[in-house]
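Take a look at this single chain, the form predicted alone, given in structure tokens.
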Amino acid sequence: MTDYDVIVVGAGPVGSTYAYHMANKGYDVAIFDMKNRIGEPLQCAGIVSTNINLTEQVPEEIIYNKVKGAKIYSPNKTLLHVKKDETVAYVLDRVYYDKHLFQRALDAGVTPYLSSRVLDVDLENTKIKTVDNTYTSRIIAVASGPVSSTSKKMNPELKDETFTAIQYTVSTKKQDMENVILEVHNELLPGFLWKIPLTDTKQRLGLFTDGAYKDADNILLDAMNDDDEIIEKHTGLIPKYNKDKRIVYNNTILIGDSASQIKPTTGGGLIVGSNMARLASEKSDLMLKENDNKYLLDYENEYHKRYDHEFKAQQNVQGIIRELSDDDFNYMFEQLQEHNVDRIISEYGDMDTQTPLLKQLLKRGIMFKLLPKIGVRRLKNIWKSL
């Protein structure tokens, strides 16, 4: 006999959801966090594409802006400006929308075990240990961070690596609210600065990169107004993706952040996260019903079946803008400027899959004009992950 059909080890928006799938289906639900107060800190820029609305219905009032386009610029300055007519991304009150996620479980059955750290996940008996208990189940689900301790159990041949993410809330001058702001540095490659504009005088300014701490710190604060104020800041860490990431052990899998399902070029996760754990629910809901845990497996080939393709050639993407330098950057936008590039963007750019888009560029003969930058055997790197 087990305490509970599942158990969720972590809190936040994809252990979240999971549960709440679970509970829906009539199973006996336990969801572990170590923190007591959900959704805080804010670990997350909280820009995400409308495409959310395919998997989750986002209240509304837990919206605080709608854009439509991106203000994306070079070292030298030089604009790309992508931009359509209806809104292409929502930006989110996240600490509210992961407590609401949070809150949707609970009314669905989930018990919740707050400031309750869990010290081991033991994969061969599907039990948990916490600093005063000991819980049993049929199936856990680990959606507990990129830093995983049973991530590490699964994949002791594997390094976890992440990137550094930090982010300010800033007061500052009346702004564009339609656009987000996008600005490559040589010194966060192959990660960006954003400004997502939350309202008229309020942003969120934020950067990832492979680079030191220090440095990016220096490059946030050299990007702020004048006048800009501090109002908070935040630091924390994105996985990156790993093809080669085990996810399943027996009765116990990784979901979200702990099984680094990341978009590679943009450090995203809540889209894939939400699909995820849907995905996940219904092969364990399967699992459960079998008592076969070869659909849980199934969770796993059915992940790599939908994204390694899309994070593949996001990888090599990735690899080239790793190695640019701020000549090479102003070059690339001076040439997809002048061959109006930002046209192709709007129509076929998206910010969860971006393979189409580079589908057009080869097609149309883009690349070839970045060649002197990319090189020959880059291009063949993105043409065959094409």
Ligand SMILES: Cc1cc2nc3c(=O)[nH]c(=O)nc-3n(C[C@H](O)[C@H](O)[C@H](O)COP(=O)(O)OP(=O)(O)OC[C@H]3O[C@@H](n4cnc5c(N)ncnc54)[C@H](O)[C@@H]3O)c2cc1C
Contents of the next structure:
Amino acid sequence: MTDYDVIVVGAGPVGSTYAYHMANKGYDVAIFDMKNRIGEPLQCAGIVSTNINLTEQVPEEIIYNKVKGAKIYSPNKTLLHVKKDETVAYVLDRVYYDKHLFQRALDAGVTPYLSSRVLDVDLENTKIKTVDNTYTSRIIAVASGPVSSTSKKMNPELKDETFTAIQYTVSTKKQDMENVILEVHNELLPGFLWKIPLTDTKQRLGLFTDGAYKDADNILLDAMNDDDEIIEKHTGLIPKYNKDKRIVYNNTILIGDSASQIKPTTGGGLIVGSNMARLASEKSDLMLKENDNKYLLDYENEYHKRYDHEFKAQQNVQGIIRELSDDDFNYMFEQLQEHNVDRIISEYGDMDTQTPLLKQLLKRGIMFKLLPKIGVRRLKNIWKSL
Ligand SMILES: Cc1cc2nc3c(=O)[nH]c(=O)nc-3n(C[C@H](O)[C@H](O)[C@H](O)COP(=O)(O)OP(=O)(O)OC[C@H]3O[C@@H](n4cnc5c(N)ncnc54)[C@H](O)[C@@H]3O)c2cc1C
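Given the form predicted alone, state the structure of the form predicted in complex with this ligand.
Full complex below, order starting with the chain above.
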């Protein structure tokens, strides 16, 4: 007899979503989080494409803003403006989104343990240890974010790799509410800088990079207008996708950031995490019904089937971008502008999947216009990965 059918470690968006699905299927579920205030502090830009509607119903009151496009600037401020007539992304109040998902899990019957840091996950005996107790279950789902000791235990040979992320909430002068602003610089590569409008005069200004926090902080300070004021400042980590990462061991699974389930080019993890929480819950249900752990391995295999191709292509693009100088970016943006690529991106671009757009750019020969900067060998690599 175990204490619970399912134990979830981490009540972030992914852990709460998985816990909710499992409780809805009739299981006795417990969720543990080391925090006592779910969702805080904010560590997210909170932008999700409207594809979120395919898996989640986001309450209107949690949406700060709806955006239709992006203004993307090269270092010399050459602009690519990609946009659609309809909303393409929501800017969420991420703190309340996490609280909403957590409350939904509690309403479905999940037992919460707040201020309860899980000190160890015993992979052999499906058991967790907190400061004052141990708890057993038939499945443990670890959704404890980008730094996970269970992930390390499952993958002793892999180096846990993360990007540095830093974000300010700033009060700013009246701004365009329909577009996010993205800026690329050699110093940030392979990341970028974002300005996301929350209200007329409030924005999230942030970046992710392979560089150090101190440099990132200076870049953000430089990106502020003279009259802007910092309201809040947050730092965080974004895991790097790794196709070799093991995410199932006996009856323990990793989901969300702990599994590095994150889009390489944008660092977005909310939609992938939500999709994988659902998939993991379906496979966990089968595992519990049939008492056969092969269903958990199906979760791992189906995850790879669904995302490896897309994420590999995104990593290839990142590999190319990483080597470009500011002059290269300026040249590329000018070429892209000249060939009206903003229109093609507006039509084929998608925040979540970039392969359809890459195919179009190759098909129309636009990649070849960028050849001096990209190089034939690199171009062949992209081609092969599509
Ligand atoms: C600056 C920044 C901006 C981002 N912007 C976006 C964006 O705009 N759009 C997007 O889609 N994604 C974005 N992301 C990524 C997104 O925030 C993550 O992918 C998402 O939070 C993953 O959710 P999760 O539930 O897996 O992990 P988390 O949200 O990290 O939640 C993990 C939870 O586990 C708890 N926990 C950790 N260790 C333990 C332990 N030992 N015991 C008990 N509890 C524990 C933590 O307290 C936390 O509540 C951003 C990330 C950063 C850092």
